[in-house]
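Heads up, the chain below is alone and in the form predicted alone; it's given as structure tokens.
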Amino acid sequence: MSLSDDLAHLQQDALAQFAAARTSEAVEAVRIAFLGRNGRIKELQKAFGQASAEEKRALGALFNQCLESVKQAHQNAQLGLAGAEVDEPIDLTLPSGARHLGSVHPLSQVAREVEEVFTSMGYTVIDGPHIEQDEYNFGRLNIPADHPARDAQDTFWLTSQGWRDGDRLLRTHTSAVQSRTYRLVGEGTLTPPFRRVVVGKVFRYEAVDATHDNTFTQVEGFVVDKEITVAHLVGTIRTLLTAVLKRDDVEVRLRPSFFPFVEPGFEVDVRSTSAEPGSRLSRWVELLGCGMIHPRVLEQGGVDPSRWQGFAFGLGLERLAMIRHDITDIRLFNGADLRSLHQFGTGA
């Protein structure tokens, strides 16, 4: 028997081997007869070594031709074995498992609506770092180091290698954006007048409890125009709560106070005529803090405070979503009980 007749008995004879295999066991029994160290392939490939050189010009093609054949027939027998082991009966009678739906967390639904009525207003929504300088978040704001109004933000401190000892600051307040805004106007980048709204993380070192925690979100907003008057901020808190808290017997009342970025400032608080007694909106809630920019914080900004005024103000995602859905402990937000986050998100 020829050589080219051994090759071809080989490969008929491995193809069939394979084809007949049903276990992986079988399969790797007919791979080492035929591809094994000691295999069939490996002692015609020591005869096609002691044949001539005009033979192995005839035959080469011819034996690689064989290999690749039995290599492609292996391969196949595997993957034979994987769709079987794959493919196991379906009971099509079994119910179908449970599907549970996620939902919207509270604050991102609040948040969601907070925006959306803003730029219906003509706002732009923005954002800044919430790793800020403390020029931006501080100094810039009209609170220099020695302002007495830092002890009222106890502040996470960052230090890093090429920055000086506490320049660096988990942001306190979304104002820091404002900082940040006003700048862009000194640099030529942005001209008044514009509308902001910023939403998002800020941090202080408190104690938690059922009313304050160390991680909340706030929403603030600044108007730079001409002849801004605090009128026109309270016509826009009144827009976001009756929009929000959807009722529109909301009150709002101004009381005076201080804040070193506004003048004058105000704290801001709402209730509802027409609350079941003994609700949260049946009495007056503290809401929110205001005021008028300061000229000095708009000069720091390099806006002119001769041609532009406005108004800005800040408010705790937390405290509103707490007072739409009568929720009476804010550590909720971030905990991780499921079943209460359930009762408030909307299904997504």
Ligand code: PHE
Second form
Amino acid sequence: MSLSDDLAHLQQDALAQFAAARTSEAVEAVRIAFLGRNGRIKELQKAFGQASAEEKRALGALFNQCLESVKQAHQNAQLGLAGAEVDEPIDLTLPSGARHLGSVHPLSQVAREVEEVFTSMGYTVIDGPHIEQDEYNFGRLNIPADHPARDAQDTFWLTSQGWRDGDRLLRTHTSAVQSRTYRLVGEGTLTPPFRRVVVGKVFRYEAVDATHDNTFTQVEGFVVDKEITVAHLVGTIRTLLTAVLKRDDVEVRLRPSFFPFVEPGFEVDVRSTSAEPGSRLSRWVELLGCGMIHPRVLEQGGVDPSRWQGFAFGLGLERLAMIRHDITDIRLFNGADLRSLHQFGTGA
Ligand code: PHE
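Would you generate the structure of this protein in the form predicted together with phenylalanine (PHE), following the form predicted alone above?
Expanding to the full complex; the earlier chain stays at the top.
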């Protein structure tokens, strides 16, 4: 057999044996057999040393090629083992690495429920802009520029080109959406009867403490129809509170109050007879403002008050969530402290 045949055989054997080696010991044994100090390559090298100068020249490149390919086969075998180790059997019953699921913000949870209750009563959910005009936030709601009722809702004013200074503001209440809606009637794009509900952010220039924030959420509901009475208003509020506070024994109490855009106006307190003594709901809690929509407010929007009437109410969503979850600090909602937010579950 010629040296070149020997080389070819050696290479073939080495590649086959490396490919067949399944453990690191087996790979090592093949390495020693071929690439070791007394291995087959060394042997062949000795034979090669005795070859004639002519043969050496002819076979040199072939020899190097053979050596390289055996070394490469060795490397591949090692890499193959490394891969096989990763592929080791996986225990599917082991607990997986903890994967944190986000949770729906407690306010969003309550907001969804509120919207659901109202849509079930035939209301349409709407919203308006956060940056509002004086006209909608105050003027069309019977709160002219010098009216003392403005003091109760100090706001953030915006100034910029194109707008009269002091005309743009961050809305202080969702009642601004009432004035926008009545205006649609005057413009001919909406015809009564209608029921609307707004769940949206409002802003007030407030000193922040445990019960006040400068940014909070209001729920505003209003109905324009024929022969609407305070009884409808009370029934609606009771339905809302029963659903959101998840209690059958919610009691509501109306106290006369003043809001320029309703007449008569009330403040509503709530309590629950089954509430634990000492808990928030065991005593009357002031919860919302409401009343029969003032005829002038309807009229300014283009709704004929001799044909149509209605009720409106507005309440703070945070306050509702605080009562429901017995939360004592409103700052939790905007505070982004995940430790407190995570307690409200996934609620997705
Ligand atoms: N907009 C009033 C407030 O923010 C609440 C309210 C709404 C009162 C609707 C009456 C009717 O205080």
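Numbering follows the first chain given and starts at 1. None of these values were measured; they are calculated from a predicted model.
The two rigid parts rotate relative to each other between the two forms, and of G97, A53, T189, E227 only G97 lies at the hinge.
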